[in-house]
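Encoded as structure tokens, the following chain is the form predicted on its own, with no partner shown.
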Amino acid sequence: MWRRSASFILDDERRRTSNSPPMADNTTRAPFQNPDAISAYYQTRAAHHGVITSDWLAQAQAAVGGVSGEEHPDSSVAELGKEKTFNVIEEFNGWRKQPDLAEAVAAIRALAAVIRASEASTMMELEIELKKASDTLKSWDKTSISLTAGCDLFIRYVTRTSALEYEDFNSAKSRLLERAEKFGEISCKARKIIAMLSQDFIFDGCTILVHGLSRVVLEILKTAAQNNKLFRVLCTEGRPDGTGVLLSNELSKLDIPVKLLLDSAVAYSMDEVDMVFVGADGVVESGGIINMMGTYQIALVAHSMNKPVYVAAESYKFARLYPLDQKDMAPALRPIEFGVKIPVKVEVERSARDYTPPQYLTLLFTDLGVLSPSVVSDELIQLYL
């Protein structure tokens, strides 16, 4: 079972009654005093894409009475100094507003930034000052994978260096800061690097189908374009946010042949598919990934038409979570309009994305070179070490 759910909502809170006040447990996960809330995951993608306007995601928020994902508790605020006070969130977001930098990328950039700012004055603080940043950037979004994925690492990779130990104070926290800058241009550089990966595996006259708006895919396609290969594309529509409908608008301007399918369309489609592309949300440690609603599916009927599915994702999305199945994931929620009321009796299924097995995927692309997804764990373990 998945004993680290806080990346998402958890499903047994969601069922519950909303005249019941939500349970506390401290051993596995926080509380959540709305379990219907709109997940920041979605609130995210959503500011990102256009997929909807503010009015409305308000208006959607209001209805299961949550809270805007850009309330923060008081413990966000970090004292460094009697005059000045640093908030790693307000830095989080400043980055998270650039659409092309990745969440979890807009993370480690405020991280580094903690340790810019820092005042403190022995390498200890420094590290407990650097985890509580860390701790409260995994809890302002717990339905976001890489984010969770992306400070663990970063925290990871700054500190595993024995050179700290033999430093003066000022000497060691320059290392730390140059390391935390080096992991930055590391992430930021991940979707190019995986672009020119994957450019051997895209042939003149193939037919790609996709699922989703992912940064990395996109890149993929557009190198390739730019490469002059000859193909095209074949996008699922992605509702219920449309995101495959915006993913063929920018496919359109860079002139590459496209064709938008129904969700429902992608068996009747399959025979005309060389290879699938998607991204991910986040690679667990079975080599599985956890990615946009309906990539389950696509990737049963690819692999039962013996077609490649190639996944897409950079290093930071790498998790260490073990899935065993569909149920072990709690969603993380988002609206669903279905252009006709539906009658209160009726449940409606609100997760953003499900969790596909490693057996029916090809190849993992990804900055740390093109993996299959039994090599997975190995790579988590030297993420990790």
Second form
Amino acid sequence: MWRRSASFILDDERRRTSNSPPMADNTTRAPFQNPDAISAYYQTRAAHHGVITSDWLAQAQAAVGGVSGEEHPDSSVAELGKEKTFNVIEEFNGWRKQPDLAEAVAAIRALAAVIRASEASTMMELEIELKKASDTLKSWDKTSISLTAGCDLFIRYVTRTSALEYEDFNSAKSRLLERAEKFGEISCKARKIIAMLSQDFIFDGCTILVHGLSRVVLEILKTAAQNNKLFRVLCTEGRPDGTGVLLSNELSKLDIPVKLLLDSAVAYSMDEVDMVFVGADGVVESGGIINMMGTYQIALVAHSMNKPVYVAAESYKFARLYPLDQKDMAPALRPIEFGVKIPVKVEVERSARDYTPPQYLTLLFTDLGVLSPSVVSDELIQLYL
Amino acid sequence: MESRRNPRAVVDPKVRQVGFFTSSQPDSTYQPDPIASESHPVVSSISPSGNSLSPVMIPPPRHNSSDTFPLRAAAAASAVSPSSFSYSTRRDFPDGSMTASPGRVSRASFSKPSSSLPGVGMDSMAAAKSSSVPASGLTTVSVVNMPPGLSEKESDQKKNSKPLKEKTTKAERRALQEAQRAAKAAAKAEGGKAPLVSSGSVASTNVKVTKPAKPSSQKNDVAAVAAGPSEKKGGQAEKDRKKDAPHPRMQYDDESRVVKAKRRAVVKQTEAKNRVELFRHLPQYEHGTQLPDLETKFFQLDPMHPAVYKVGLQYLSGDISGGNARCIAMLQAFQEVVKDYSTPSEKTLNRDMTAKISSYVSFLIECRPLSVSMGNAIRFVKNRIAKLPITLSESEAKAALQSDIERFINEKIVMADTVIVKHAVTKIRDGDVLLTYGSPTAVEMVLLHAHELKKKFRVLVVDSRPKLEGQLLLRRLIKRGINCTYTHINAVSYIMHEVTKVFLGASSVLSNGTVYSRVGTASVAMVASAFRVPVLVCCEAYKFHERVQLDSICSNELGDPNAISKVRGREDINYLDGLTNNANLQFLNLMYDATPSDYISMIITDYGMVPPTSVPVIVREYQKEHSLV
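Target state, the form predicted together with its partner chain; input state, the form predicted on its own:
Every chain and every other molecule in the complex is listed next, the one we just looked at coming first.
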């Protein structure tokens, strides 16, 4: 109980003054264990973490080092079809090189560029081009929900304008371009908007539980720290990606007190948590979310202990899916390293994500505002009708 | 609830009081209804203040005179009906909706003005003009043709009215009543010209519906099907129309209204004598008496169109059942009507045709109460008629109408079903065990299509007495080679553990996500939800309705009690045969029930797959679409 008060700040001081290394959290928690007798199993895992961490960092470095920008601006205007689609992927990759940019936003920007570079002379042709480009992008990563949703929403948003009735194709096209740019802008700024909206929900002395590395949630916490709010973060490990560790690195750079938890320690620590923040891979029509494996578990535990679960998701992630249960989604598998050899006969559950039904979620923070889960369908109907 | 009932003197165990009542006192002004059986509750609620309703029922303020709303609420036993005026003041009246009022039981009959009638009697005609006195629920609406005697009673009641009703002064109310009486007289004079008020035909003038005591007056269904946007447009013809169609959700507790309705009815139905108290507000007739009678009258139809007559008979005999089938049959009959229609002299096509349609609708109501799908379709038809440009010639107008109706059937029913099937089939996986209840047409199409797509699944058909509709579905599925299991609803909790998904059909989906469908659906959905099996409801969007229903009682349909007492083909267990008229035993054969939205996982419509919370959004979009069309 004493942990729930703001006195954790004092504890923090105490902890900082005693020179215990961050990774040895385990040891401070279990005083009766011999701190030096870390089993070989855990040692391997630690090494693995190390690998993943530095690997990702290396990638990020390379990404930042690369030039982000559009390639093939208007040179390939003369060719159509295949050249164009190639163009789209190039654009997409170009945009994607920015480490902070979400995939879907890169896709949206690429599609906007398609309109700009398009040579079509009728609206129908333009729409067909757009559709083709979007299909190409979607096929680049079939399992990414936000990519698919982003592309679909973009096309709906852009073409849903009475500008299409205009006689003059050029003015219609420029109108489309306008909307496309606007959509791109909104998507880019989405994170900032969400971060601003969620500031009201973070109060001084609160304890936030986060799961895995979500850039939106990171943005939220960054902004909160910048606003000089005092809070601390419990961060789950996020196996198998190890994203929790990455997040904790980021947070510690911002001087936010962070504690790493095993995924299985969530229920154990839920008592001292005030709210749960998660991101989303996609928001489905029922108002539920599809997110990294483990989110459903956390939401269930939080719900049973009456803790609010807040989802931070940009609006381009609203997808026209409606899973009825966990298996009702397109599978997304990823390799899972256990650190030891697993016999061939043993099956491994390799799904990378799960579905959290809307009744376990409290609020959605989106760039459209702070919404309740049932509003998602409302928005989608209005857009798709 | 029991503890609260202690102070009450038990007068009649047959009378179930719903709501909170203080000890009853005999009301001095109570006049025993001669028609009523002994089951008329004296108890009805007469609290010391003379209020028939408990203080707990507080009507939501709706009208300008909403300040007059105190608890007395609706009081009233008497019919308080929304009347057409409310119709004109409120655009979005759901057709035929009636809100529940827990205090309903207390309404014994019109002649029992036990509670003070707050009201200002509002004549529907006058009401339209004097919409300032809608007086929220507290209004007693007088029937257009109310015999003077009753009007007097009203004024008497007014004298007794509670001090609570101080806001509208007596003088005001009196003035209003005078105005209404004058209007009524005028209406009567005009009424003679109404084309449809011919002998022995159609519907009563009785548009007003008996209102549940409570202020549900706000909701209102207003007059009849006749209602409709066209109502507002045809202000004058309003009167005629009103005369023709009784409200589809007329409350049948009110003796005098029932008598009036019967007088104008084509179908002579004898009311069932032995009725369940709680459902006295729903019509119940002796089954099997009208069909032969009507069949003989086939060639004396004068005002009735043969196509409509035929459809009515088909409803009566149960040959056509199911929301879609009934709606399509009715619309096709209307197409015939339009085809054979010729405008009488000195009448405009819009008004006359609408009046005709209303009369046919009231005939159909007498045969069998309207389903929500039919109500929406009728609203659409009247809308189209009203929107016909005056400049069109008669044949053009008729052609336009016919094509509109054809388009409605095609788009909203046939193509909607294809879209639903397309969406639903994506949810069926190999190895699924699908449960369905009854015989919903949409679900049948989904299953057949999924089978065509070579998906491997098996079906569990759950059935129930007395209709045993599941057997029809079963036959059709088996003919196509689908692996089926058949069981009755008593076993649904036994087999639910092997079910992976439940597909249900719906007669309608209401604004709060409640699914209104065949009785038994709620039980199946509840059991499924307890076993955490997803429940998918397949329903076309035209069946959505903006009203809200909280229970299965306030609005329902009563079937033939003999169907329950008799088990066909099993003479050995017909213990209840012949007991239908026993005073100690009442049979209740409900046709519909309401499933709360918590048990529904998703609704599959032609607008896609939506959660139950999105139904009001679709209703809103749908109306927008319609007003633009």
